[in-house]
Structures are given as C-alpha cells and as structure tokens.
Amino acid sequence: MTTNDFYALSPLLAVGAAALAVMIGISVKRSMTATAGLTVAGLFVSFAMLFPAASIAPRIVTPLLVIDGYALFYMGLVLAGTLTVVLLSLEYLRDRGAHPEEYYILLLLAAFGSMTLVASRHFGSLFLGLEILSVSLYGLIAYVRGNEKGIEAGIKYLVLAAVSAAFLVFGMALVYTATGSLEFSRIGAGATPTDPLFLAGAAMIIVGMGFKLAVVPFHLWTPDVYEGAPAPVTAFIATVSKGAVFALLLRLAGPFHILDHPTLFTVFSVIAVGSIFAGNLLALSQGNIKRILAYSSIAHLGYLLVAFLAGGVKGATAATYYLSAYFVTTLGAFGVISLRSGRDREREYIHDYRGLAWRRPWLAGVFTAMLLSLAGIPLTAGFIGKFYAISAGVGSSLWFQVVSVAIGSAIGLFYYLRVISVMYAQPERHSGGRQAVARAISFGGGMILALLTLGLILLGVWPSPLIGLITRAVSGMN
C-alpha cells in the first residue's frame, strides 16, 4: 500500500483507532464523560479525514474497497448519523447501567461496519462489513440489561440475522461460480443474465439485504427490534443501518444488471409496492409510536426503491437525497423519544404525548415538523425527498410504483396527524404526576434537536446545493 491509499482510507482508519483508544480509555479510568468526549473526538477526525481523502479520491485500495466521491458521500452520512446517536445517548444512558462505556466501543465499531460497506467493491470486504455492523447492533439491541423487551429484541435481531447472512453467503458463493469472481466489476463483465446459477445466487443475495432493508417479506422483526431496543439504538438501526446497505445496493445495481433483467426488476417492483402497502396500513392500528415509526421505516424503503428503479445517475442522485432527508427527519424523531424517556420506562405510547404542546411547545414544535416531513408535507425535507423519487419514477414511466407512492403517502398522513392531534389535545386532568416524572431536556439535548429542525427546514426550502453534491458523487461511482 501506499501514502496516497492510507489518506483514502484515512477516515476508515480513524474510526478503527477511536474504537481502540476507547477500549483503552476504559481499561485505564471507566468514565461516561471521558468515553463519550473521546468518541465524539474520533468521529470529528474521521469526518475531517474525509476532506484529504476526497483529494486523491476516486482509488481503488486492494481489490476490496474503493474510495470514491460515491462513498465519501455516504461515510460523511454515516459519521453524522453516529455521532447524533453518540450525542442523544449521553442523555439516555446517564441513568441506566452500571456500565455505559462499552456501549461508545459498539457504536463506533458499528459506524465502522457501515463505512467499509459503503466503500466495497468486492463481496469480501461486504461481508466483512456487514458482520461487523450486525455483531455490534447484537449488543447494543440487548445493552440495557434490565430492560426485558430489549434482550428479547436482542435475540431475536440474533437468529434472524444470521439467517440472513447464511442466504448471503450461499448467493455469493453462487454468483462467484457463474462469474468466477468476487469483484462486482468483474462479475459485471462474467454474469449472463439468464444463468440459473447467477439468478438463484442474486435472488440469495437480495433476500439476505432485505432482511437489512427490512422490506416486505423480510420486515416482519422490524417493529419488534424497534420497540425493543433503546430508542438512540432504533435511531441507528433506522438510519445508519440501513442506509448503508442502501448505498451498497445502489453500487451493485450495475454490475448486477438488476435493472436490465426482467425479472429482477420486476421482483424489486413487487418489493417496493409490497413495502408500501405494507408498511402504511399495519402502522395504522398501532399505540405504540416506536412500532408505528418502524412500520413507517418499511414504507420510506418502499419509496426509496422506486427511486432505485427509476436508474440512472437520476434515480440514484434521487434516492441518495430522499435518504439524506431520512436521516435527518428519523434522527429527529427518535430523538425526541430518547429526551423524553424517564429513567423508569421510555414515552414510546402515543398517550404519553397527550397535551405535549401546553407543556412543551417547543419540544411539540419539533416532534410535529418530524412527523410532518415523514408525511411528505411541503416546507420540509421529506416533501423534497418524496418529489424527487416521484420525478425519477415519472422519468423513467414507473407510474404503477409511482401511483403506489402517492396512495401510500395518503395513508400515512393519517397516523402522522394522529399523533400530532394527540400533542395538540387538551391534556387529562389525572396524567399530570405520569407525565411529571418524565426527564427535564439537557441544553445540549436541546441543541440537537434544533440542529436537526433547522437541517430538516433548510433541506425542504434550498435543497440545491445538497443535489448538486450528490449528482456529483454518484456521477462518479465506480
């Protein structure tokens, strides 16, 4: 290797080593504060790495990752993402556990999982990183000890996975003897698209990343892991997790020819319309707002798959930002979950919001633009997000996904309002001392949920130069 391949892996490399000054720290003096400070250190080095990187950007490092503007993009998501879960779980996790150090050590190994997968170019380094996201969402699931649903969660995030990655690995062992390679450049070039072999090995695969995507029929441990994991973990699940299998799905588009091949296509058409449909008419009988967010998580995949079909440097540039925004509004909503739990159980029912805003408008004020950006409501990041994929579908003649879209849009604006009608009611005369117990929000708790709200705005009304950015990295894939 040389110089110039340890600056393109320099933010990979910085992740690695706060992962390992934490461990470190923690042998030497444990201390929340400390753990934290060094984690939010270590993902504020790697995210300047990334600058130096995208200099000498795009390389190919060995024939296991490639450092493109593409995955440069999507390593600043990542970073972002997990350092807003660092900031809202100093909050949450100040009162629960003995031990709370190693939870920073799960994270950032997780963090790290998702950036080797954004960055692969081979089915090695995907497995490589992939097991390292899953192995350490195994132990941040289940972290809270004392918390029944969240081992459950734990276990069944567990078996269910390593399900997946055995359907994984047989694809992959597939698709390697029909092509004879493992590098999805090559395999671009070696696969015919009528190989039995090739086929069954993509079907393995696109069943071992749906379970990630969680999309419909591989959605069903969504709600369930959602509910069960602290609510900063179901934010990374929901974002980080799963949009980094996004960003690989949308590198291996090409070389799989998964557009070109009929019934790919058409079985990710079925996925995407399924998840919709799916996903916006379960949430709609649930009391629960974590279940309800999960359902609505099933449905965003579903929209983001129709900017997927839609190909081209249009489709993905359309995908790239709905997720983008996805991650923003998510971040915010799960946020407002994690400030708001108590130290005796978290406010994930709906009842627990009953009158927020007489109490908290502020905090109202924010859970309400969250909830109306997952709606798609103008103003909003979700509204741009929605427009694009919906362009990109128009563009391409999708209009059975893209009626499925806007029918599905339709149905979730009724459980987004339930829960807002519910902030805005008068609060019940005899839930005063429930609701009293909940724990007052930091000023830095505070300051990120107002990040997030102004990103969430300024995405929805000036979204250029974030487009433009973003054609540019994925105009550059390699």
Second form
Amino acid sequence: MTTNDFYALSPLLAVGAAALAVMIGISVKRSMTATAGLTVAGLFVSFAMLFPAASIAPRIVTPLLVIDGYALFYMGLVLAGTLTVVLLSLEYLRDRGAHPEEYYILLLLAAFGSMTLVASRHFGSLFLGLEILSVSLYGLIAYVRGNEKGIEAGIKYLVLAAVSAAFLVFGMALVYTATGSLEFSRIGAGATPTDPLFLAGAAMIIVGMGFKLAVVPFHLWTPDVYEGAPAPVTAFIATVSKGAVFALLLRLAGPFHILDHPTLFTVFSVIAVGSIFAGNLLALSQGNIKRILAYSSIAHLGYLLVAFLAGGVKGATAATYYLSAYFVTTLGAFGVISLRSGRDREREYIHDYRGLAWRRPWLAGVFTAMLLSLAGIPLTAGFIGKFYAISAGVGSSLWFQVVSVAIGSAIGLFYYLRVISVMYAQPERHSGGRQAVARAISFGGGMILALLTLGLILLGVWPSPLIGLITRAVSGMN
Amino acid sequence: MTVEWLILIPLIGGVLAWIGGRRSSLLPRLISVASLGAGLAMTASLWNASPPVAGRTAGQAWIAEFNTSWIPQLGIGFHLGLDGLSLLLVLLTFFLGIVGVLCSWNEIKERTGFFHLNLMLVLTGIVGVFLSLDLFLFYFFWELMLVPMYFLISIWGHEKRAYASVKFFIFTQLSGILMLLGILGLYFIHGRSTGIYTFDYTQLLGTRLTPGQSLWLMLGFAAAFAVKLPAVPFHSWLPDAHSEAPTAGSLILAGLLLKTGAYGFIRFLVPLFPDAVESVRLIGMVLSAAGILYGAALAFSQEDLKRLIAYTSISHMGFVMLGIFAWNELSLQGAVIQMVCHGFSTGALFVLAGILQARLHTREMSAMGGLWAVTPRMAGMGLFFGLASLGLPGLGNFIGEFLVLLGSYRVSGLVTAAAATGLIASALYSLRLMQRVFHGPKRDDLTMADIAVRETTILAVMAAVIVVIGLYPGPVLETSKPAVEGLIQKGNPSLTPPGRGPGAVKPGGESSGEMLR
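Form predicted on its own done; form predicted in complex with the partner chain now:
First the chain shown before, then all remaining chains and molecules of the complex.
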C-alpha cells in the first residue's frame, strides 16, 4: 500500500481508530463526557479527511475497497448521520443510568461498517461491512437493559439479521459459482444474466439486502424494532443503516444488470409498489408514532426504489438526493421523539403530543416541518426529493410505479396529518400535572433540531448545490 | 422589477405578523392589513403604469416579468410574469386578503399571530400561482397554498373541522400529484424532441405532442384544476371545507382558491394542449352546465347557511368553466368578470354568514328568520349580495354570466340553453336564502346587534365594486383583453399559424368591446 492509499482510506481509518481510542479510554476511566467528546472528535476528524481523500479519488485500494466520489459522498452522509445520533443520545443515555460509555463504541463500529459497505467493490468487504454494522446494532437496539421491549426487539433483529446474512452468503456463493469471481466488476463481466445459478444467487442477495432495507415482503421486523429500540438508535437504523445498504444496491445495479434484466426489474418493481402500499396502508391504523414512522419508512424505501428503477445517472442522483433529504427529515423526527422522552418512558404515543403546539411551539414546529417533509410538501427537502424521484420515474416512463408513488403519498397524508392535527388540537385541561413532568429541551438538543430544520428548508428551497455535488459523485461511479 | 415583491410582501408580512403575535393580538392584524395594503397599492400602480392596450400586441402581454435561474440542473427557473389576467386576480387576492383580516378581527381570539401567518402564507401561495410562468414554480406555489389552508380550517374551524380539513387536503394533494405527472411528462417530451429540458411555460408552449400524449397529459393537469374549480364529479370536498372553515378561510377558499383552478385552465391547460381540449370541449361544456344546475339544485335544498353558499359557488364556477371551454373572447372575458365578481359577491355572503354565526352561534337557517326587523343594515346588505348572486342586471355577476352565455352559444346552443336555466335556479336559491334568513316570522327571543361600522364598511366597499363592474366593466375588460387575445391564439387549434387560420372563432374579438361600450 502506498501513502496515497492511506490517504484514500483515512476517513475509514479515523473512525476505526476512534472506536479503539474510546475502548481504551473507557478501560482507563469511565467518563461519559470524555467518551462522547472522543467520539465526536473522531467523527469530525474522519469527516475532515474526506477532503484530502476526495483529491485523490477515484482510487481502488486493495481488491476490496474503492474510494470514489460516490463512496466519499455516502461516507459523509453516514458520518453526519452518526454525529447527529451521538448528539441526540447524550441526554437520552444520561437519563437511563448505568454504563452509557460502550454505546459509543458500538455506534462508531456501526458507522465503520456502513462506511465499509458504501466503499466496497468485493463480496468480502460487503459481507464484513454488513456484519460489523449488524452486530453493533444488536447491541445498540437492546442497550437499555431495563426495557423489555428493547431486548425483545434486539433478539428479533438478531434472528432476522442472521437469517438474512445466511441468505446473503449463500447468494454470494452461488454467484461465485456462476461467475468465478467475488469482485463486482468481474462478476459484471463474467455473468450471463440468464444463467439460473447466477439468477438464484442474485435473488438470494436481494433477499438479504431486502431485510436490511425493510422492504416488502421483508419488512415484518421493522415496526417492532423501531418501537423497541431507543429512539436515537431507531434514527440510526432508519437512516445510516438503510442508507448504506441502499448505496450498495445502487453500486451493484450496474454489474448485476438489475435494470436490464426483465425478471429482476419486475421483482424490484413489485417490491417497490408493494412497499409503497403496504407501508402506507399499515401506517394508517397505528397509534404509536415510532410505529407510524416505521411503516412510513417502508413506504419511503418504496419511493426510493422507484428512483432506483429509473436507472442511469439521473435515477441514481434522484435516489441519492431523496436519501439525503430522508436523512435530514428522519433524524429530525426521531430527534424530536428522543429529546422529548422522559426519564420513565419515551413519549411515543400520539396522545403524548396532544396540544404540543401550544405548550412547545418551537418543538412542534420542528416536528411539523419534519412530517410535512415526509409528506413531500413544498419548502421542505422532502418535496424536492419526491419531485426528483417522480421526475426520474417519469423520465424512464415507469408510469405504473410513478402512479403508485402518487397514490401512496396521498394515503400517507392521512397519518402525517393525523399527528399534526393532534399537535395543534386543544390540550387536555385535566392532564396538566403529567405534562409538567416533561422536561425542557436542552440547549444542545435544541441546536441540533434547529440545524436540521434549517437544513431541511435549505434543501427545500435551494437544492442546486447539493444536486450538483451528487451529480458529480454519481457520475464518477464504476 | 416589482413583480417578485408581490410575493415577498405577503410572505414577509406574514412572518412579521407571527412574531408580532407574541406581543399583542392587535399587532398581527395591523401588520397584515398594512402589508396587504402595500401589495394592493403596488399592483394598482403597475396597472396604472402599464402601457396602453394599443401599444401592446397580443403576443407581448406581460406588464412585468421577472426571470432568474433557480435549479439549473433540472431546467427550473424562478420565472414570474404579470399580464392583464393575472393583474386582475392579484388585485382580487390582495383585496379579499384585507377583507379576510378585517372580518376575522373579532372572530379569531386565540393565537392570532399564527392565524395571520397562515392567512398570509395562503395569500402568498395564491399570488405565486397567479404569477408563475415556470411549471415547477407553479406546482410549488400550488402545493404551498394547501398547508396553511389546512391549518386555517383544522385549528380555527367549526365542529367537523378535522374531517373537512383532511378531506380538503387529500383531494387537492392527490390531484396535484397527477398534475405533477402531467408536468413531468410534458417536460420530458419537450426535452427529448428539442434537447432543451426546461419547465419554462413560454418554451413549453407549442410542444409537439401526439394526440394520445396530449390527451393524457391534459387529463393530469385537468385533474388538479377540476378539483380546485371544482367541476362537478370532483366537488365533494368543497361544501365541507367551506362550511367548516372560519370566515376568513371560507372567504379565501371561495373568493380565491377556486379561481386558481380556473386560472390554471385558462393559463396552462388550454394553451398547452389545445388539440386535446378541442377534442373534449363538448364534454367540458356539458360538465359545466351540469355543475351549474347541480350546484343550484343542491344549494336550494340546504339548511346550513354556509353550505348553501358553498353550493352556489359550484354553480357559479360552472359558468366560469363553461366560458373557458367555449374558448372565445366573449366567453373568456365573461369568465374573467365572473371570477372577479364571484370573489366579491360570494365572499361577502360568507362574511355575512360569519357575522350571523358569530351572533347566533348557528348556521342553521331554521334558527333564523325575520332578521330584517332586527338588523336592517345587515339585511339590506344580504339582499344586495343575494341579488348580485342571482345575476341581477346592473351588477357585475350579470355581465359575467351574460358574456359567458353569449360566447358559449356560438359553440353549442343546446348546452348554453341548459346552462341558462341555471339563472332561474339561482334566482330560486337566492330568494329562498333571503326569505328564510331575513323575512318570515321572527323568533320572539331573538335579539342581536346590527353590523358595526367595520363590517358595514367592508361590505359597502365590496358592493360598490360589484356595482361599478356591473355598470362600467370597460376598464376590467380592457385590462384582460390583451392577455385573453394572446391566450386565445395559443389555445386555438384551428388557428395554427397565428392569425391566418379560418376566422370562425374570431368574430367575438371585435364585438365584445363595442357591445359593452
């Protein structure tokens, strides 16, 4: 390896080093502040190293990893998402007592796995990245040991993730048999798309990734895990974990001829449309906001897949923009939930939000903005994202899928508006005592939410810089 | 130069009003009235300064234009343009906006800052819709109107506000997305045939489309506009939204929001897809006539005062749609007049209904009756706007309906005859409204104050505008004439090389001015 290789890998190395440093730090002295500080510093250093890495990109480092503009963009997204989650977790963990320090190791490792995933060009690194991510998530989901739901969710995730990993590995083996290679680019060159062995392998890989993306019909774990996991961890699963896998899917699309192969194309269309309808329809009857967001995330992955199906630079750009907007929005929404959660329990039921707009106008305003962005209303990032996704779909004449997006977002309005109208309803008079318990939002938490909201609106009214960045990153892929 | 300020003024005013609302409940009202007044004055000055009609040819109808790039990667520009048609509607918007603030002066007591923020944001969206010349920008403003309107209904509305606001939102949002699909389809077809991917209206005009493409894209646009207008099978959100909204909300819904649908038909649908519209012209006209009669019939059978007025809107907007589908100068000018006058007359009726509800705490007409003796001034106003609504000659609405019928008669005598019977129906429901509310036996225990100076002034000014338009519509017609002429050329498939086709539809052009002088 040359110096330049190290430069190219430096963002990844920085996060890995930070995880080690935190681990050693904890063994020396347990201090929540120091641990969190070290974590944040590691993430910042890693983010800063993206720029020197960008100057020598694209570069293939070992057969396993490729550091190109695309990987670096997604690494930036992963780092920003993780940083937000770290900051949201501070108070959440402080309220929940014992030993919050190891949480940060797991979070850093999960970020490390995600970054490996977005930079991988080989089944080996794909699997390593995915497993580092999954194993960290088992711990994170069940981290609050007093919470039975959390432990149940952790076990559920463990079992399903293990099954999906098994599918993935089997699929890889079949593809290897068919093509004789584990490198994406060589697989692309060696594959005959009609080979049943190759198709079976691809299908099993799709199953494995479908679990991670929580698309229909692999979505059954989502609501329970979203509900049971600590709110900041849920935010991480919803954004960073899914985003990294989706980035990988976009990277695989070319070599695997997903879009050229009629069967695979149909499979993805069915998954997309199924996710849109199942997610939106199931969200309608939920009374728990985390579950609503879980089902809505299934639908959003469906919209994303429509952009993905559009193919080409345009489709990838649209999908990446959508994902970036979704990051901001989802982190904001879960940010509100985690900052509102009290010592005893999370404020996750719709009725916890009754009249919030009149007691906490700013917080309710932030939550409203996030929900409207999820619904795709102008002035928010979600609007441009949805517009871009639909536009990519129309550009590739995917009328059926696009009409599904249209109908799905109309259904989606029902449950987003339900939460919003509860927030703006008259507060219940008799419950004044209980609401007095709810704490004020700390300065730091407020700042994060303010920044996310600002980003949301900025992406909604002035998207061209980000679109430019993404277009450059995506066109450099492969 | 100034045209972008027409959007910024209500936006900034709204934010200031919101901030001001933390200090007192009076401040937001004053700020809103002041900023809307400034917008009104600015529009009026543009009107005044606009070059005389003779100096403008049909093709260059823009009084003011503003164009800058917004999202260049997708060919999206921030392109605004003001012509005679949009000028009249922007004037109407600012005027009714002021009325909206004034009529909720005492009605809205809680969260006035937030109320006025929403009110001003709706108005911003509406002005934006009337000014946009970029289809993405148009869609942006189109959707932007919804959220604040949703809040107006769902926070300050009446009993069934949750149901009504969600229904309103979903109807308009779903139809809006269908329009987005139409917009995108047009964008890609234009881009592929010319290599220029743009959302700019002026460039998309005249895109070559096959009949099939044209029809489907047209239907996408038509879905959004027909829901907003509303055309008859898509109207079911309207009575709920109108009757549950607070007074200012009903006023803006009826007076302005419905006009955005009509405006969309005139500005975008017909000029962009002239051939497809030609092929469905008769269906459109039949639907319009059906809307006129259906709205009137349902209005006649309502017990709820605001629901009654809501159904009359369906009937009146049917005339607008009839004028649009007939697509000649007479009928379009009639539609424009009808849009403006309907804004005033129906708006005023909603203000009256709001006043009645504030005092009687009911909208049921069975609880009213004999109010002429109790509140003579209010009853007088009610009579005036009732008569305006039934199309009494001498008042503005008559001019609008008359011109529409005159114009549409050239296209289809049969449909026009059916639509004309709507005038009789409107007399029936207007007189029934008068009879039930203001005449008849008075309930013994009924006492209430007559309308105050503020309310009288609002209504008197609105009445004056209707009278002026009714007696001297020249200025209004001349303002919209160049715009309408230009649009007719664009939207007329039979005149493909402008001005050289068969003159079958032309005669309307000459006669409308003379006849009205």
